[in-house]
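A single chain, nothing else alongside it, follows as structure tokens in the form predicted alone.
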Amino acid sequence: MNPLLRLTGLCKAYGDVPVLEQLDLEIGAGLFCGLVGANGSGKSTLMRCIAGIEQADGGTIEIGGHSLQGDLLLARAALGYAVDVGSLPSELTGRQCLELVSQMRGLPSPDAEAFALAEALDLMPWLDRWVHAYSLGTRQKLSVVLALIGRPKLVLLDESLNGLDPVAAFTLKYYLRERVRSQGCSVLLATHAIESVEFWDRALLLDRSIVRQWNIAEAHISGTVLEREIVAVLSAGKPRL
């Protein structure tokens, strides 16, 4: 069975400055990963490869089977990517915007999950008010609602933690947990937030390429772990203070 998301070779570069270098994952169906790194190891620009928002310029992306380069529109169904809060149509509302998400994946309207997963969030009460007035934690709300219509198969958040408050981050994280058990979807967190550890099934250290992946289901690895490995990765050959 192909993996749901498999990368081969992935390079980007912006001029001189290589982003990602030869990376290969492959992620099955069923997984909640989280994808950390430095600042400026990449995660990001992995992100918006995967989603077809910027072009590789080396290797190959498949969803759910489907070639990125290939068959695009058949690839980006698979797909739920939650855009920077900054790409939201600031001049329609909130449910201006689940509605034109909808359509554009083939619904009729915004099926209930949408507003169940908005209800849980704290988010109702912001629908019907232009996106342009949200708080960086309501856009967020609103970013990650749209990304999971339609039950896609594989959802990318980057960051979508930031700027939630305590509530509605653990809100997400468990409700994540459980769409990942109950449909069989996966997701790919990129995140600076360690304490999310407990969520995980695998975590994945980017430097330019993933350079160490954790088993989080099975070795039953800590926060606090977790958080030493990686410094104990990125610091290896890097002078001490």
Second form
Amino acid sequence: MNPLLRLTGLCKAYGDVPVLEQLDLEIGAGLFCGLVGANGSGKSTLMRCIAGIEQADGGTIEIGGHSLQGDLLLARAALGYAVDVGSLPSELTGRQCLELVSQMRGLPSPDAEAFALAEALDLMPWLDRWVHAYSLGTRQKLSVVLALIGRPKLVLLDESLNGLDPVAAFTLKYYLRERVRSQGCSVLLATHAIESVEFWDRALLLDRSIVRQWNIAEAHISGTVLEREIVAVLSAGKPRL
Amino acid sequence: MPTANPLLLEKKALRLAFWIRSRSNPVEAAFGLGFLIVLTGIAALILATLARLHADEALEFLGAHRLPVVLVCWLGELWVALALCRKHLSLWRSGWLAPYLLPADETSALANQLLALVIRQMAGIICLAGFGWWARPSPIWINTGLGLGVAVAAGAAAAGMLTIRSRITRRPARARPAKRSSRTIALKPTRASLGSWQWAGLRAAWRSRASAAALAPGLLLIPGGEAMLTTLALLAIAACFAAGLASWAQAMNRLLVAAAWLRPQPLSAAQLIRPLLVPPTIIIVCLSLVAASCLIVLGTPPVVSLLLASGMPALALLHGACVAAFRYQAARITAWFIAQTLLLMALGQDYPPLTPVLWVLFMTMLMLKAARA
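Right, the form predicted alone is done, so what does the form predicted in complex with the partner chain look like?
Entire complex below, previous chain first.
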């Protein structure tokens, strides 16, 4: 069976600074993956390459069996990507954003799941207000809800826990976990919040390429253990002081 | 010992960063430089032509009204320099350096900005006087140039002093935000689409511009008789042009916002661009028809009026195609649009029938690029 996401030999450089080098990765259906790495290790670049926002210099990207280079629209139909909160249109309300994206996804109106998540994240009171009046956290919530419209098979969330209050962050992680279990979609969450590890199935450590993977579900790895192992890989186990 | 001014250091660092960026991308830098040289050449050509044609009238006017010209220049400079001071204070007070700034830093940086402004304006005055002298040597150019130079310097100094004084005596600690929040619009519930978003945005802009109707009593100043019709027609053409330009600029800005926001969505280029281009195009075509009618009222033959008025939608569509093609590299839009417009104008001077052919060629090229982007 085809994996939901397959990256082969992915390369990306900004000028003469390499960011991703020969990156290979496969993510099957029904997995909640955490992507961790140092600042500047290429997490956001990887996410943007998978979403087709950045063009990779080399390698292939397949989403749901569709090549991003060949079948861009089919690949994107299988993908939900939480856009950078700065890209949200400030002159619309949250509800209008939901309606527009639903239409793009071929739905007559936002699905009940979107409103259920908005309710759970305490976004409902904000939906009829203009986006320019939203705080960072409220924008993050809207961006995540938009990414999940239309039941995409693969959901990419880049630092989407930033700015969320503890209750909303916990609710979102719980919701994603349940959605992965019930719908068989996969989530790739780039984050520094290693305490989220209890919700993940796999943790991926990125440093230009995937340098290590942990099977969290099978090995029952805690946040503390994962943190120590990441530090061990990235700085030989010593704090850089 | 005085410490370095953070604002001036930032400016220096930005200049250095620009230089480094240009060196790392020599092709783009050379294109930008070439573009600047061509623009300067064209501006010089236009100025030389104007000077040759109208130097006598200008000399006569300056000879008769030198003092009012200098006074208007002083007032204009005061207004421009005050706006510049307000803008920079606002930017600095909400910017990343705000927590580190002392009032003295702001004062010296403001003086620096005003000096740069005055130097640029002086260069412009010398340039204009030089062209005038070249076309028709006369001491009036020198006298007026000196008068304008003094007016510019005095206006900038007055603006600087007013700003510093008002800041010291009564300016609150909190700065105004650098940018006002964007205008909000209303879409019909459950019928949201890119097209309805664009229409609603344009409607909101027109509603806000309706406040310009308060200027209507000014129409009473228009002379009666036949001159009234001519003046009204000219005003209507100017209003059509201004409204078309403002609507188009806003619509294109919305296209860029939508492109950035909806980029990860499964939308083809046509699905994204078409609904956002159609509403402003309809508005521009309607305004052009109104302008053509006004030209006919002014006595221009109908075919010529329509041809002249079609220039606005043609240029607007060319700009729209540039925006669509470079929607993910917005910094390139203006340069491409100006370069293509200049080529069209240059061709139109010598081979007018070929201009539409070149326009179609540009449009095709840009739309193909837009589809691939």
